[in-house]
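Below, in structure tokens: the form predicted on its own, a single chain.
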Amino acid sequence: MIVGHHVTSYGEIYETVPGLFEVAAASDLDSERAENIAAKIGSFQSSKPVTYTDYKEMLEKEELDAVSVATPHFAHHQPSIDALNKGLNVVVEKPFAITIKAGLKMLQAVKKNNRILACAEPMRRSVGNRTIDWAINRAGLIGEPRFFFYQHARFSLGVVVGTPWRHQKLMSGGGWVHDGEVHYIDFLRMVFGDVAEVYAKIRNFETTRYLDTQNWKNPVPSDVEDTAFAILTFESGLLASFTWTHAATGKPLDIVRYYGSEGSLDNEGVLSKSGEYTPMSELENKFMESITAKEKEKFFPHGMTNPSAIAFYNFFDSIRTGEKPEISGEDAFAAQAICEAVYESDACGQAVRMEDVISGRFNAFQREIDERWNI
């Protein structure tokens, strides 16, 4: 599933900026999947990539500049480290790593080899989310940020994107908080800065999920959360109520709203405390008009607006220019660590400081994952 996003993004970039890169090789444990990936890439570039079923053999035989890691979560760290140790630049899928210890090993490899390590994190790069950042931090449309509510409640017994391993803690590292909400956490760091403390509770109400939800067939056991409630305290003092669940039967709930001293902002627009309302469409136009040509090219290179394509273009551009990618390994690790703090807070039954999660003081949730993969 994920590798498909990579290939689609590469195709868009290749069409937009011909000659910027060439995919030389593709590796997958399944030879048929590797061939399918290579065939799709060969449909838009001048040659079909060589295929391998062992990425280590690929690293030995091919003359590469960079590697794109689109593996299940438990296999993010080792291929990344191996590629970095070969002197290659790396872009890795989210979440950055399966545990804190795995992420720290990746960062050590970056420092040792002086290479670029980026994360294929698209959410912050959309026009809408760039607009929210601008409205809060540059235009000051809600004044001083005070708190926000992020609440998503739905009901689903389906297997997330049809991949059963995502419901196995030892392979995924956790449920949707780790797998999907890390997108939003990265966006929050861009807008509001770092989180200082997390207090959370998680639950797994539905321990069986189904690949076939039409006929309730092909059951898949799940030992990861389907519900998470958290209070995030940012270093700035900003407070956040974070709720996500797939176990909410009945009416769904969707609220994302930011409150400041002068008003509120959500995906529909800004409402000031004086009652003045500005719709999001108008805000987006004002944002695009406010940024310089240089900023526009940085945010939306060559006019691209597909967040995933922009993420990979930023990686390629970092290799070409030597500049730090917008979402470096350190940035991606910081977002992942906040997700880990949700799990560790629940496991120890108390609020946890981020420095204590990163240092390993709190690792009750992650310990068995580290042991399983010898991290």
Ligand SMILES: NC(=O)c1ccc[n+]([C@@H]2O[C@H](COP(=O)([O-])OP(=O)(O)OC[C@H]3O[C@@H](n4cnc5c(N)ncnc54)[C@H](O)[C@@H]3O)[C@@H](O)[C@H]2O)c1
The other form holds:
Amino acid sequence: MIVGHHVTSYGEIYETVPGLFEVAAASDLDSERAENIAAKIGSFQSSKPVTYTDYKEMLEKEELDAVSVATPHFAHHQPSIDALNKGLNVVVEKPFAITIKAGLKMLQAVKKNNRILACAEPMRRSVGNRTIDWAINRAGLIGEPRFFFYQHARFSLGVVVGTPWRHQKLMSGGGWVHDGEVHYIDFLRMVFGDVAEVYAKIRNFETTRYLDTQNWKNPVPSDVEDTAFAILTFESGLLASFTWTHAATGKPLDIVRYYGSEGSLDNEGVLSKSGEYTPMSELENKFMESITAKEKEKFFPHGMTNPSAIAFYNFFDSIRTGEKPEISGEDAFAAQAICEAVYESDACGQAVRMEDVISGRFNAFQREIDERWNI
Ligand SMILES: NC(=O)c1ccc[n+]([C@@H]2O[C@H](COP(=O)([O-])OP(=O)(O)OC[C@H]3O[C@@H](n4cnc5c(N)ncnc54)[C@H](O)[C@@H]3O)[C@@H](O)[C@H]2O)c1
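Requested next: the structure of the form predicted in complex with the ligand (the form predicted on its own having been shown above).
Next comes the full complex, and the chain you just saw is listed first.
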């Protein structure tokens, strides 16, 4: 349950900036989970939140300013829309919504109610990832970006995060591309801007997963991809070769490397065209030294470096100041849409342009999900 990590982040913010917020209520279909979460929150703030098993009752009875939605993907849009329609601000977990249509409905509710909708996406907010953005876009250490490789291959038969719903398309909206790579895609949008076109193939080689991988017990059927191969073309012309698979037996493969006109960059450092090497630790120091005090406060408010705490702080701060959160609903929707484009490209057997995925022209993959949830 990600909400356990959320509570740790709330605790960190509460200690760092006392009085910024109070958690008044917690809702989970499972009353014991709601009680556990409330007890943890009650251990750092003055009162224990009231608990509910029906979020609609919570929205009716409590006087709230904002809610955080951290439910499975099929249950992101309705609680978010209901809260926005009650005049509340919302922070939602990634991926923004289960389908394009669900995401568009959420964005309509934001517009109608003029509230803030942010995404609790952490990945771009780490020191390491801010450094990569700085190295490419501000220090220009690889020159003009040309292409990059993102290749992850390994073998796993476990149920992802122990949650069977992640392996059921109608509940999850897709496999790891939609669930996990959406983090990376949000980071890519920060560094390289928008994607224009996607060509992809997905496969599901292993259709049975196990909750107990020690004893190969508690099998769970899976109808989402365990393998995705894609070529992303960015609006800038940048090309990306993107591969993710959990069906690669034998030797694992992990490469993330960005190439430009003047050199390459990966998690270990920068290698220039002329052979000069700068390790990542040095780059991180240079990044921290080069940013202004205002930027430092924006990226790492009150000295916090926990990406999840920074995400929630940014949401609270947006409510206070009225400024757009760093990852708004539109941003999170754009990242989710790139994941949908992977599925839609596979479903229609051709490259798809982002505008045709967002308009619903290509929706063969998502159609049954929209039908299931009446979206
Ligand atoms: N930011 C991250 O790194 C990260 C990590 C893990 C999960 N997540 C995201 O967090 C969300 C939840 O994932 P999880 O792993 O915690 O799932 P989970 O299944 O462990 O927990 C979801 C909880 O939501 C409850 N729930 C379901 N429908 C509900 C409803 N209508 N009202 C109230 N409660 C409801 C369930 O009872 C359960 O306790 C997903 O969007 C997931 O992608 C993000």
